[in-house]
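Listed next as structure tokens is one chain, alone, in the form predicted alone.
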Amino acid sequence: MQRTTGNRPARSDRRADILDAAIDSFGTRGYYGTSLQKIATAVGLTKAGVLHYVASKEGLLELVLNDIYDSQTSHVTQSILQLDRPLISRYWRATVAVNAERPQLVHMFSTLSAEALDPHHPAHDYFEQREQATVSIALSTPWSAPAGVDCERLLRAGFSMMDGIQLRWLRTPGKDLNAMWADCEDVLFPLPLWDGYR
């Protein structure tokens, strides 16, 4: 239910409605298939009204990627890095748990990620830099792992597996992403080698 100021929705609600509509549209239509007019119609505003809150279509794209998608997972990385004994399995499990609660955002992220393979896409640099930063942080973390394990190779394989499992999850509504990832863990962290590290 919207909070109101007099007879009009509160400013924060209007902005939230615009961001929700953008997440839905970017997920189902991609950046190029989304128009500010479609978003305006979805939230009961004029195009000028939407621009009052987000300034531009590219600005809206930046908001949903940086301020919403990334802000919801940044705490996962920070909390793992602060542990005395950081575990790769715990890091991925926590990330999957967050994503399992936000299928619409994961859908948007996946659609935009594929669309942004085009070097002229406004989110191309975002995805390229995000991937580099994610891998860089992961590779510089002193992970607690069994002796002889090549953590870099494991991390690269695991990130690829996570991308793939999320796409399979999005294609099969009702599936449990956490359970799907648990099956991947048996392959990535086989026992008894990883006993005590999972």
Given for the second form:
Protein chains: 2
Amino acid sequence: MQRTTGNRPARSDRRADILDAAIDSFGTRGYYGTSLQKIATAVGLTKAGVLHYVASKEGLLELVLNDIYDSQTSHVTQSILQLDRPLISRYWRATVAVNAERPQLVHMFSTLSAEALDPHHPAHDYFEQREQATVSIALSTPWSAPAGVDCERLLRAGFSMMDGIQLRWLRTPGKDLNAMWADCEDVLFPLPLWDGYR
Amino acid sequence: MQRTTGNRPARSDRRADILDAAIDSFGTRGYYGTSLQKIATAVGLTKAGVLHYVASKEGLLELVLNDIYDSQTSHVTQSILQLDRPLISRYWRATVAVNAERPQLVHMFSTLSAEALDPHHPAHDYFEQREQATVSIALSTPWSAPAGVDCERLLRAGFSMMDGIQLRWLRTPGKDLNAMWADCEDVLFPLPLWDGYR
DNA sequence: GTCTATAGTCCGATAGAC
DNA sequence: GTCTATCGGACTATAGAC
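Taking the form predicted alone as the starting point, write out the structure of the form predicted together with the DNA.
To see the whole picture, the full complex is given below, headed by that same chain.
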């Protein structure tokens, strides 16, 4: 019911097409390497046509980042965090499982988060805040873990490992991210100690 | 003795200046976002002047990557690998210690390795081969480790973690990479088990 | 070894017709 | 909502003077 109103014939959703093309281009060429012309060509418009939807190149970037954050990141992980007995391993496994189904999105985030290390990058603040939010949520969760485990160290180490393993996954198209992460779990949660906690 | 021959007065080494400027620009803007014009301005030349040294933009990229690989990566790690009783933790600690002194280089490698996920990127093959070489060398080393440890899993997981921790280090200028890695070591080599092996 | 000049292409963005 | 046309500028690279 939220499709085009009135009696207009079914046609592609331009806005969604533009966002998809932008995700692709930001991932493969980065923000600076992306041109509105290429995106326009990809969706069958002219530059002016694209600018009608996104106002500017920075506007396109913000649109992509905000849309993604709102629709994807939150609700899957939140459901894990609110369990009676939240497990770090389950939390990460769920995150990885979601990412395994969205390689293009992971690709874009990997490329942009490296490019945005520079403080002048238009997405620099976004990635800084995102990292901070992710860590503070994880640190304030009452994890169920074996006695003596330093959860903060483990969380920071594990998030780092996830970034690296996703890069390797994207570099070798054939591999299964979930399987790669399963191997990582054996390192992060060694089994005599973590028996019953994963 | 390998400075400028003859009686020419001491002056800046143009080639080295160009490489330094290129490392900076490839790191902050990526390959596609880098222009020869900016590099030329940074070193006090014109575009044509820079092209005299590097032939082309791709030539500049190859120059930077090859120079780095030859001069930095090899000899520090090799000395560790050839010890009587090679320890994974010592190998990684040495690598991290070198990187901690070269943030701009780490920055460039982080940015380019994400950008080069795309098979069409001019550095794609370089990073693929580099990864393969690093892993195969590590896997063929007779590591000294506690019984029952799966070294291959540990190595792949640890290399991934190093990538991620270096990204976080670059994002927060104040932090000490060696200290951050020390925390990671506690996760990778948990202490009852790895006592005497790190 | 470094310059000027220029070719040829592409960029982001705007104005305005339909 | 999408177009054409256009602006001002940046880009890589080459040719040739000095």
